[in-house]
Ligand SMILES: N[C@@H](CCC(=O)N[C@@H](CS)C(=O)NCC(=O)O)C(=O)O
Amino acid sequence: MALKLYHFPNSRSLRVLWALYELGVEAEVETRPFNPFGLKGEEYRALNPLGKIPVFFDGDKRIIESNAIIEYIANKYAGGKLTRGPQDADYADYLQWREFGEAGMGGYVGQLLGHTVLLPEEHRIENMRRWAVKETSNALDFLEAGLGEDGYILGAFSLADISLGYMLFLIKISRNGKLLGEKTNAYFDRIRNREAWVRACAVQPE
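Could you put down the structure of only this chain, in the form predicted alone?
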């Protein structure tokens, strides 16, 4: 086994590092400072031709989608820990929420982040920000309705929470935490107090 993650703090590689710690799977982690120009350079494009984050290797096998990486690690190296399978009653819910944390929310949250904090002010578009607020709020309402009063999205912690939790983190750092409902705020508090989350967030470039 020769697992390696290229990690950039606060980026989607945080999902993968967090999952590695939750699953107890050992991997080499090369932590780099986030530099959007560096991602487009020849050296990094040799690792990930898209110039995006993350990139993970299992020997010569390269995987670049964060939710695919965590599912792969869990099933191949952790005996399916934190996943669900067709034999489980909540399998459909697991698949839906794991994908919702990226496919259902990522586009809106990305625009929210960009037009609130990431882009230079002269490049931000107010109408895009308002649209992103509306669509992110709609997604958060769906999540709020799906949460119980305590525990995680399926009751017990799973990879679905890693998918969703990272997206809530992005909303928080975009300074739009007020969009989260009461149950969702409490849910994120439970997530960010997990030992593996705290440990993953503490990893910084040397």
Second form
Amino acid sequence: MALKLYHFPNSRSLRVLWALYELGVEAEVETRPFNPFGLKGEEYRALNPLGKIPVFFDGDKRIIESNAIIEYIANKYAGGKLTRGPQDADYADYLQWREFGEAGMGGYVGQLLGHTVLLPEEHRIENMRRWAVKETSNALDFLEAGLGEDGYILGAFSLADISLGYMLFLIKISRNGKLLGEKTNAYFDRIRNREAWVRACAVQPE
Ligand SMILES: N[C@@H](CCC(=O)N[C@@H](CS)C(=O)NCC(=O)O)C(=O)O
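To complete the pair, please output the form predicted in complex with this ligand; the form predicted alone was given just before.
The complete assembly is shown below, putting the previous chain first.
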């Protein structure tokens, strides 16, 4: 097995590093500084032609979608730990929430980040920020309604929490944490106290 992750702190490769630690799977991790505007050079595009993060290799096989990578690692190298399958009663919920964390929220949260902290101030558009706040709040209301008073989105911790938890982290770093409901805030606190999350967040370039 030759698993390799290129990790950029705070970026979506955090989902993959966090999952590796939760699953107890060993991989080579090359950590680089995260500069969202420095990914389009020839060297990095040879690794990921999109010039985006993450990129993960299993030998010659390359995968570039964070949630696909974590599902792949869990099923191929950890016996399906933290996943659900058709035999499980909560399979539909698992798929829905794992997808929702990226496909259902990522577009809006990306705009929120861009128009609050990421883009140079002169490129930020106030109406885009407001639209992103509205859509992110809509998504967060749906999540809040789906959460219980304790535990994780399916009760027991799963890859769906890695998908959702990273998106909540992005909302926090866009300084829009106030949009999170009470149960969602408590849920994020449980997530960020997990040993594997703390360990993954501490990994920095040398
Ligand atoms: N759906 C992709 C999103 C990938 C993505 O947008 N990554 C960000 C970093 S978190 C990125 O590469 N941003 C730089 C850019 O878009 O140029 C995934 O979940 O892996």
